[in-house]
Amino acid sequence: MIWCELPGHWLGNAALTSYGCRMISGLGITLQLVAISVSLGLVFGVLLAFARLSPIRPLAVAANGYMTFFRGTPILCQLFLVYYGAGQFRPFLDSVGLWGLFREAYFCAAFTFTLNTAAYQAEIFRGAIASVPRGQIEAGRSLGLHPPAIFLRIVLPQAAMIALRPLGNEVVIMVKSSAVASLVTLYDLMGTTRLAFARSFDLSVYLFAAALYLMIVETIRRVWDVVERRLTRHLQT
């Protein structure tokens, strides 16, 4: 508990002394939500990208419709649809044993964020795969490689390099977008900040929250820069 009170003592601020611990705990929930949604969204996004590029028209149309909806509507609207809309399907969710999850704000937020970021990551991967020169694929065929080998050894490595920077931007966007989770009674960083302000009426708690968000975003950006330089060092002249 002593460590949790340090931010307020350093700044001489009573509100941060009282609520700094809860805000830092809320930051942990924010990071959990982002890590879960981005990781699951990565898997789902790759599958969506394949579906979007599929020669099977119904599959491609369905993937395109999904991506259009989640990229074209506010994430707050999506969160409300899941959080408040799940109750409309309670009999069905009870029958399949999922109501225990959907009645929890944490799961609803993680589920919504996963669906949202999957749509953006799918578009990133789709564009990256499509940008690989066609001649690379033809060269693989001329060497006698089978389609799976061409994709894994030629297309995927190049597409990953192209997608790396946009993926980093998507992670940063998810960190900031996760603040909407506070509107469904989830005590993430923004949720605990709103609670602290409602009880103290001290705007400095929002400055502290902004500083924490900035710290996380800058850390991700700098780590991503290091990873990108290492993975693309063979391309640097």
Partner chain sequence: MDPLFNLLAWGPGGWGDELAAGAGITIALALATLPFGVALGLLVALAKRSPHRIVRAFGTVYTTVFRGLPELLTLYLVYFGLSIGLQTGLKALGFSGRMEMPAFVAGMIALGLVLGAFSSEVWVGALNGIDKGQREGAAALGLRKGQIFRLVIMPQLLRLALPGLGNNWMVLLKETSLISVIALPDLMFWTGRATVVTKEPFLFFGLACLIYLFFSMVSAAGIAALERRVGRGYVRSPEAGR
Contents of the next structure:
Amino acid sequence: MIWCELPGHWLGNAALTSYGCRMISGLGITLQLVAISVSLGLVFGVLLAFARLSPIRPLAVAANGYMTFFRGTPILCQLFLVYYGAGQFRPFLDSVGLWGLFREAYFCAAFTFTLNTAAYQAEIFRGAIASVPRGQIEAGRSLGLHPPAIFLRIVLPQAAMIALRPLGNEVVIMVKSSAVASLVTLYDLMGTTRLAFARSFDLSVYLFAAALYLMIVETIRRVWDVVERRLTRHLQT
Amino acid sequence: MKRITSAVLALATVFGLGGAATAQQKDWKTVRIGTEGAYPPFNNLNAKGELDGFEIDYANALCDKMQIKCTWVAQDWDGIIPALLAGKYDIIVAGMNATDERKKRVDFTAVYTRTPISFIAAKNAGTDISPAALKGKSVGTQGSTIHANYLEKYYKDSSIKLYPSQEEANLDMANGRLDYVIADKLALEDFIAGKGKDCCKFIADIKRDPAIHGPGVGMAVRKDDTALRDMFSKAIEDSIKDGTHKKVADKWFKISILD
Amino acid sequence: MDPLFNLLAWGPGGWGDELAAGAGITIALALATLPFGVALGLLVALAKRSPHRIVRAFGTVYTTVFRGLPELLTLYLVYFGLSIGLQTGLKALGFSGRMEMPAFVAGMIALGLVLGAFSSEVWVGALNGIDKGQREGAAALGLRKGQIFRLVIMPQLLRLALPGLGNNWMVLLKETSLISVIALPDLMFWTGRATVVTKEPFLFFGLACLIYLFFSMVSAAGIAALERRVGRGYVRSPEAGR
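May I ask for the structure of the form predicted together with its partner chain now, the form predicted alone having been displayed?
And the full complex, kicking off with our chain again.
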């Protein structure tokens, strides 16, 4: 008996015993998708936030438009638009050599989730940077620091602290949102659970999946709390 | 499972919600039929916002014969049996094969269609559909179907892609994301004759595996609704004898759907 | 490719009227869920501040569960689990009746439960933002407990909670799209139908996204106006604003 069959075995649940391993491997796919999209989204999100706050107007407007679109539409709609829409542009994608990527549901999901979370993360950074008191910048200036130094040494560290908590929430939201990947043939946790349910008609597989999702989300929350407390320990009394 | 059910029930009581309970209709004067609406030409939700297709016409003809009132409910395929069990309708008429796996949960009426099952592929594909030939290829079909089970049993080395509806699999076939699609031949015929005519062609029919495919398509009812099951079984058998079945089928198909 | 005009036409051949009807259901579902979810959130928030440990624990567990579960999963559990549970329960209690839970109600309950969890956080924040002196002052004026809540606390609470609740609404609006997978004919559902029939995914999903975007932008403007209205007694000088 393999370890991932054990939960079903202990609970005496046939559906869980036969699908436990697939569900655990689905959990792996979910975690991969979230890890990839959140970390790539972080890089892209920071760039977007800079563009949004940039004094170059067209750049700021474009970034704002991007963020409005991705924050104002459902992730399900975005995913379908990318996944099925890409198929329609196959000749073009073929000619630029990108079809190989867009052919894969996994890539489409990771790509969409990255674009989506980048918009939300950019908004978090924008808010955090804007919330650093003006007096801090003025104080830096009166010390004779250059604008880049003011930004890197004064604004950024403070903004990062402020952004930490909403960023944690965004990771959790991505874990949950990633469940829509199951609707484009991916066997993530939700996908394998749907499969198990379709074969067994046993609702308890959904409850098991629910427990797994709660476990991930709670783990992320706890770890994040510890990290946040460590990083802000100089601010604690 | 029992404890889970009671917990769910407690939750329901707490929120005090739920629809109105209607009295059990022992004489079945009105029947609610569940279908998918995404499996043309059997059942299809069209641009008019209406259901059409062979199964819609056929079941309505049976209802007329039995002089009962039938109403239709569209339900996505993955949820079609759970929704029957949950009482959202009384009978499923949605091209559902009467497999042993499903018989554990629901009862089936007499068989009313039995059609070939085929693979389609890109125009330039070979005719070999052995598991070895399809190794590493992406093969798509609708999830929770006999075709999905068949792929899982025989085509373990292919990359199996399951879609919420058959039409989404067809769409991905047309897009070139899939190498092969397997489904009921008649359901694929519409696609090959229409939007798929530039991309794809029929490759071959498969040999049925009784353990997976069952005896053919029947209508599914809850296990305790035996009266309803018998009523529809009789109506189906009568319709096959008196030619009603053939008349409706001829309107939709060129070949026999009950070989 | 059929001309755009035909695909989006109103009437039997085109998908325009179906999409519009679907958009109507999307809005109706969001509007129907809002009061239920927001009220539930307030109850949970009050539970989390309750002096009783068990009530507090209930509030915490509730929030943890419904904030942590994917909405898609909650939806499945409510749509199938609740119906089957009700059915089984009724049978156990001796009823032989049939029970229906329409997809719309299932969606409302599932989204309402989630909204309840998220809005409870907003309410807790708002409740914490009200100075204790307000309650004491009202009590000193001789107001009863119910009056204090209705006349003194509630108006301030609404102002403090509004930005957060506005956020909740925007999330809710987008989450309704998940209901399409249980066959409620909302905007996303009809978009999916139109896509597979016409094989024009980019057009239809693009259009659906733009419709959602339009709803979001109208909502954002509406919320901003509401915030200005509710906060008109609190106009602060620019300096004090920081």
